[in-house]
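In structure tokens, the next block holds one chain alone, the form predicted on its own.
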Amino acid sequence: MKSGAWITVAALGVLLLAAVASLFVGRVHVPPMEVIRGFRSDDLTLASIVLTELRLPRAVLAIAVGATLGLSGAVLQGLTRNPLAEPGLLGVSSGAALGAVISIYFGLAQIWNLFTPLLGLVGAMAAGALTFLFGRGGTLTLILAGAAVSGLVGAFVSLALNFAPSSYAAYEMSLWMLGSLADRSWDHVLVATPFIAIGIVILATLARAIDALSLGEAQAASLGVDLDRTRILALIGVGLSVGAATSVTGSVGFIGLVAPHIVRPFVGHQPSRTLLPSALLGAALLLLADMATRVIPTNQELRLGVITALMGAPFFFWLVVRLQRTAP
């Protein structure tokens, strides 16, 4: 097996196990044999409804969202040569949050539940376009523009919370921003996955470019890499995929940071080799986090963003300690 290929196989194995396990785990106890029979039954039994209408779309969304977060984090870390780069770097996640908050603020979510993800997607694309408009001068300019857009959009989100028309609306906004896969249906899958798929395909084409960029921008340009085109494609790919993901799940952090860091030591630190295993591991991590929200005994289900933060923060504390020990 080629160097580093085993980490891809391992990540795929963990993903498959987590995907199967997620169908058997939930707040509503369904015996395992009933779940298995639910696959083959055309009758509207409790097991078949729980499996096909609740757990299966939730698992599909977790895989799609986790994969795009892991892949986007790996691409952005290679593009910016910054190990702390993550999918929210370009302001896309904040834009999606603003779109969703607008939907809740004006009561559109009560009219049609898909208004929230649709407006979230519009907000993500608008934020990405604004970042591109002001960040065309280079990678550093793009990062600064993304930070500025994130700050501006975050201010508007805070403004909406401050002037929420009711305590219920403020509560709904806060809950959405914590991130969750609860109550997601096949409609949410149909809204998000086409954009996620297009974004993933675009990001996957940047493998050669981010390998060249690891040598520096001048060296990459001398190797024939069109830097402006690479940045534009990265922005479009992240905007489409992460924007669509955030629009249906809310804000989910750390997956795009943690997955590439776990993978990188096993692939010789070559950026292009981190892409596929980061996507697979990101999907597996999000599935495991979503399962944790269902099995941890609490009065109400924990939010996905809380679990991913609890998973991610200790990892980075460990990373800091390791760097301190290895630093000269």
The other form holds:
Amino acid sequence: MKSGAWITVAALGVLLLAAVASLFVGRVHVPPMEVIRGFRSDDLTLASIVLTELRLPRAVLAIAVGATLGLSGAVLQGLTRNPLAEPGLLGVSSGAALGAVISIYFGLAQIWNLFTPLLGLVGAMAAGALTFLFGRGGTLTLILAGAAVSGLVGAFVSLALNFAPSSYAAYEMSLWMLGSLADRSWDHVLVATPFIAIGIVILATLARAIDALSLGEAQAASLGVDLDRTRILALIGVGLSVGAATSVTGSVGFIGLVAPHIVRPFVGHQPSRTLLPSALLGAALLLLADMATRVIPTNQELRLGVITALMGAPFFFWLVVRLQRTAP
Amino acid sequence: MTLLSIEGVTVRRGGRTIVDGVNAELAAGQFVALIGANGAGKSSLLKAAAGLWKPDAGQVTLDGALLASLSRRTLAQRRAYLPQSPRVEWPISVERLVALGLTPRLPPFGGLDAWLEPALTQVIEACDLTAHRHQTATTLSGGELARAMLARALIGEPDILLVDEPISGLDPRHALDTVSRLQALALGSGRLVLAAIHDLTLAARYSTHILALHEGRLATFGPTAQVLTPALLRQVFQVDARISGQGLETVVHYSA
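Now show me the form predicted together with its partner chain; what you just gave was the form predicted on its own.
Below: every chain and molecule of the assembly, starting with the one above.
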């Protein structure tokens, strides 16, 4: 087996185990045998409904969103050659948050539960377009434009919170931003996955370019890499996939930051080879985090973004310590 | 026969004219030392000659074809370019670093094909990197990294090699080693090598031609033995120079 391939196999193994396990874990206790039976029989028992209408779409979304975060984090770290790059870098997650907050602000979420993800998508696309408008010309320009868009959009989110029509609405908005996969249906899957799929395909085409960028922009350009095209495709790919992912789950941090770091040493730090294992690991981590929100007994729903931050932040401390040790 | 033709190339950046109407016809088998004071426009001319910067006036042609008319991939296969103090941004292995030079020859997906392995081994051997093949590139010394980057540039077998200050920061032995390698590429394998070099003694000893820039304009271009004179160095560097010896014994002395 080619060196490094086993991390992909390992990540896939963890992902499959987590995916199967996630079907057996939940607030409603369904005995394991019932779960298996629920898959096989056509009659609508409580078990089969819990399984096919609640847990399965939730697992599918967790995989799609986690893979998106892991992949886009790896692509953006490769593109910017900055280990701190994460999926929210280009402002699209903030855009999605603003769209969702607007839908809650005007009470649209109560009229139709898909208004929130749909407006989130619109917000993500608008933010991505704004980043594109101001971020042409260079990688640093793109990052700065992303930061400016995040800042501006964040201000509007704060404004919405500030003038929330009711304290309940303000609470809803804040909660949405903490991220969750609870009560997501097949409709959410249908809204998000087409965008996620297109975004992932676009990001995957950048593998060769981000490898060449290991040598810096001048050498990458001399090797035939079209830097402008690479940046634009990265923005479109991240805009579609992360925009759609954030629209349905809310903000989920750290996965996109951490997954590429975990796989990198196992693939000889070659950027293109971090993409697949990072996506698989991102999916596995998000599934595990979502299971944790269901398993840990709490009165209120434990939010997904809280768990990923609690899991991710210690990892970053470890990364800092390791850097201190290896730094010359 | 002319391989790379620089025709009236002008580069402007931030309202300043950095390279001003430079003409030079470069042929295969030449090792051209690009000399000039700091800020004379050497790096900009190299970037324009590499097709990385579009000249604001004039044009560069490769085998008679405009650089701008060639696809990025074709151009990348024909010429290699190494910037000043090339760096590697991730701790990848030397082997991986060198293999990146094959980027313009690979399909958009997939790894390194088995048939490319011999080429990789050969170029790593030729650049004396066999012992470092699996070492992490970020832990190489300056001289080793310079050789690794040269191997990266050579693995794609380009006809033209454009190098920006390949010996800056290298100790005398490694500088000598690098310059003699560049000369061998031109004389031995018939490539065109254009390298910006500040060490005038090494330029005098090893280059076949000198292309001198002075404040963005062409000061001279011609065979080293003919054009490298105290008068040229006076004009280009404002130094009093004395050139003694011949061939590999040449020494350039100078004082302000």
